[in-house]
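Take a look at this single chain, the form predicted on its own, given in structure tokens.
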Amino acid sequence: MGGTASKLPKDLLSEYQELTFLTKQEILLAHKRFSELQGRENGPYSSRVSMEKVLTLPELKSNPFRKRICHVFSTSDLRDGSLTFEDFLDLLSAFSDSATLEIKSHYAFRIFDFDDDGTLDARDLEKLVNCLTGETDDTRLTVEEMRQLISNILEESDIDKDGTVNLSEFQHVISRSPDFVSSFKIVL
């Protein structure tokens, strides 16, 4: 572990941690898998890995919802969801122990919001609900059994009745759900 500290300098290290949830070894072993996914051991910090590369990760290969999360985190102009070592950075925190249960739901809420409008729709809701059962024949549930489902889901959820929930209102129902922190979560 000696030799990883003298390739992230201690003033990025520093940084990295006051902006993050994540402790100094946390962020010296995320430099290291990073730096093991571009190939090569030191930076530059900006240089980019492939969504392709970081799914490789075994911490999100069986994840369901790998590819929004990459996209999420992104900062790439080309929307490809490649991701910056501060790109990975902040994926990390924010599926940290440490980090809050506002800065969770907020990632998991932006995860979820698959056309990126601010709202999850109904569209949204039958989307992260083929990824949670799974796009299967076994696995599929029939139309009738989605449009119940998803009349359940804005039931409880859209507070507002206008046929979303939005950020707020999916905060109010995480907030009743003790379990999500614990497993909304990624470590390495």
Given for the second form:
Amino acid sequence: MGGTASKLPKDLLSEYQELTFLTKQEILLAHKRFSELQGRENGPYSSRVSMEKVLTLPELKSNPFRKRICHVFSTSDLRDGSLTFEDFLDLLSAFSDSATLEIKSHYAFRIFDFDDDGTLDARDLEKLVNCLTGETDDTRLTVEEMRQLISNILEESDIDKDGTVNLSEFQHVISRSPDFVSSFKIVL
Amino acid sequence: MPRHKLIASESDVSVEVEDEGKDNEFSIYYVEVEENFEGGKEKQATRDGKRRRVRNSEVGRRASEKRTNEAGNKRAEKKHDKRHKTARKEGEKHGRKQRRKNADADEAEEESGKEKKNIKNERTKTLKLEDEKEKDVKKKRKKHVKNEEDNAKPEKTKHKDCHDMPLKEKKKKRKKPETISESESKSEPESQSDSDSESKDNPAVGVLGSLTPEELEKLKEAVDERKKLIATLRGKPWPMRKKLVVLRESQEFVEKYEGALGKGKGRKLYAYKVMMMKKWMKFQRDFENFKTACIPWEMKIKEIESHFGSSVASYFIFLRWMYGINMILFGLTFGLVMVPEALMGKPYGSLPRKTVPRGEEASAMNFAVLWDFGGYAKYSVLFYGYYNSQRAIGWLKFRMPLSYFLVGVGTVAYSYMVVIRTMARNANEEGGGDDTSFNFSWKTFTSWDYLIGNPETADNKFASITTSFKETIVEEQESRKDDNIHLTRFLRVLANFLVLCCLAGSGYLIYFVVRRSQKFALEGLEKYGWWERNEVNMVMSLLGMFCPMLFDVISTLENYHPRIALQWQLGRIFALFLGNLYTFIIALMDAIQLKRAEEEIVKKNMTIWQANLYNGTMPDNSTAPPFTAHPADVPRGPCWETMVGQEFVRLIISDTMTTYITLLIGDFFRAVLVRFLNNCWCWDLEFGFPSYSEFDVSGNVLGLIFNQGMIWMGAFYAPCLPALNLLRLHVSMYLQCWAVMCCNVPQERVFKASGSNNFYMAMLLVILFLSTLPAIYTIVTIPPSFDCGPFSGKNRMFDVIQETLETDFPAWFGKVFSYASNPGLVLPFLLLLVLAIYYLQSTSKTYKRVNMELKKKLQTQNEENKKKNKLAALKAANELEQQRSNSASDLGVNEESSSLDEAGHHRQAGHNGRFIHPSQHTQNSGPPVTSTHTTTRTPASRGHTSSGHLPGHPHQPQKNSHSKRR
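Switch from the form predicted on its own to the form predicted in complex with its partner chain and give that structure.
Now the full complex is given, and it begins with the chain already shown.
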């Protein structure tokens, strides 16, 4: 994959269009933003940008799942959440307007699966709820409330009653939600 | 590795495992070839024989087109040698290939059959495709084998053939994608040499020419599958690198083999078709890009979306949607009514209706008059009264009155269509969204709005999510007990009473004001100031501004849940607007009656005036045309239609003005004050009393809806209304975008956007219906003015249809139409419609019920399956344990056989893994990552005997060769 940071090769661009839910303009914009993140020190765009830098994007800054998002989309072997431009495009594609419910729910599941074990268990759910209620103490739920909440969630979505929510159960629940697709979006 | 595990949806794993099996076949093949290469093994003779048979059958198949097979034995001998050569060649080739691949670490590992699922998965797709192709090929081969046996080689058993052939074929077939994945330049000669080695005895036959029609068919299928793969690739949750690899492979495959399909003349056509297809795809993609680039205000809305979340953005999307509809309405009225009349109709000043009357001429150009749409504006193409009743105008013979009528009807029809279509689509999207069985899960999984990019909004969102969690928990724990239910009830009744009083009061006020304005109008507006002239509109706008606030205050009495409170609030505002609008219309009806009475008087006076005119002029000179009076001097009727149109236009203008002024004062100045006075004030203004204003989504949407209602109502009498509305929407888009971004804070209570979407649409539909009612009523019941508008001189406005039918259509058409409009036909038709609606409704109900039942069934089935899988997994695990202990002694065999074992049992492992996999989710004990490893790895060390457990498995030959070796 040749090319420099300044410009995307044309054939690669069309391939990206084929492979993502993004339009040409969006890809170019993403490329511009990504080059800005990269700064000038590293040339080829296949190089990685560290998670800290990616998280400075205003679109991700206030997202409670920002670190998870980076980890999920990163293809780095070091598991440091750093993103290449292609990872970044994957991210934007999954969060784009036209992405399907299937792919969105798939990535949502992986984002919520904090320990990467393929299921959402009680600990994952607890972390998830803590992310949703924010960091401060006054918004946090009490232990009792948390227990109640998690047991309710499991009661609803754990169809096979094994104490965890797996991907198909998750997708089953999500697919009925009226506003998942409209809210699971990030635009540059 | 764990990351990859996550991908493991069930289908994924099973595919992976199959993949493994195939790789092992590969390594087996490799081993076999090596064996041949080495020579001198004790079973080489048998193996060779087998392979030769294969080869012969192969060649025989190829050659059967040209020659018969009578010289079997002799050639077999010859081929024995050749066989060695080709086998060696293939072995070398394979070695070469592998070496090359070794450079690429990923693929090398795949080849060597190690467990690197991550990487293997990259190839899963291609191999899966291959697998399917192989199946087809196998079937075909079996047929071929039969033919073969009839032809030449009776000595071998059918059974062996059946197993040898597929394997052999598979090898050949698989080479294709393998080579494709390499650079094209290399893959070309290789695949050629592949088929070359087969068709050596028959060199005249070309690579592609030698393909049978069936093979071509297969190839075509494969190409189509690749194409499908390319199309669906973006929906796969794979990392980009993998997608890129797969895409490139598939594209190369398609490119390479697409041209080969079809033969002779058809081939050229096919190539042409393929090329056009490619061009068309590219064009479509570009067009798609162009389309998204053409969506107006996309960036603006996205910016707002990222600051305020999707609910505020939904208002702007709604606004844009409205803008689109108004654009169409504007296009219709402008293109089919206003422009033709302005261009082809009689010019200004040619007719009394097109001229400012003498009395108004002096002030007709004053700004104040024009602002009120009087003077020149009133006698222009903007209003109903200006249009002439001439049947056809200009050189085009444009049927003006007909066009006017049809456009009026068309705009309403179009609006109905669009609104209902959108509602239906929304309902589809929501499909089962009202299912409340996942209340908690939805709150957890879907409540975060990923668009939020503003820390403040995020904080609000955190708070609102927490409260909603707490609320639902409390609600779940105990249904809320009202300690003082009587007080609450009393307060609610009181609140509703107060609201009703407000509504009645505002209604009366409007009625009073309208009547007063009629009195003013009768006495002549010149005597009064600005307030008296604009009283009606101002009162309506002010009521619309302050009553909602009042309702808000009153609703605090009721102590409802915020969402229910919002619904009440919306309902009340709706009632207020509707009440105001209808009072306004009723008052207008009164005015119309007055005008019509006036018209009667004018009509009488007219005849007197005309008689006077004749009397005065006739004696003087009889040659002069009968009407010498200047059109401005001709007495004329009050033209109630123009009056109605004017009222609506004024209403719209004043409504727009109030909206903008409230925006400026309520949002902008407030924000400026709070921002700059905060430094020198005794309490914190930003978080204390005035604070910044929130963006009121529901209020704004309601305003928009009512505005649209007025447009629909008045558009018939003032063709300029859509244009005005377009302007208003355009301006408010920019103004509100600016205001939101610069001086609003995110809402404290963030409501979901999508849930209310159809609610707003339903409101729009109601408003549309209610606003077309009075318009239709006036059109149908009130006779048009006698001296203005396109329908002047007719008894009713819709008579224009009758007239057109009689004069412009052949006689039989009119007859048919009159029959069709006969009540005897219309009534049964209506009845039929009602029946159809009833039928559709009942079927939809049944479908719903069936749907629910199926859902339940699915759920129970799911549970059963899980249980079954758990059992199967346990059983399999037990079996594995046993076999492992059995075969522990068998482990130290020579190298080849162990590799063969491994190969054979990977396939087996695949099957086990497939069975076991679903239960991995369900087994809570231990991290599943390791469990997969154990389940897939253990069989590798198992004894070879177990491969016999797979009857009919394509890998039987391994077992055969194995047993022979021992």
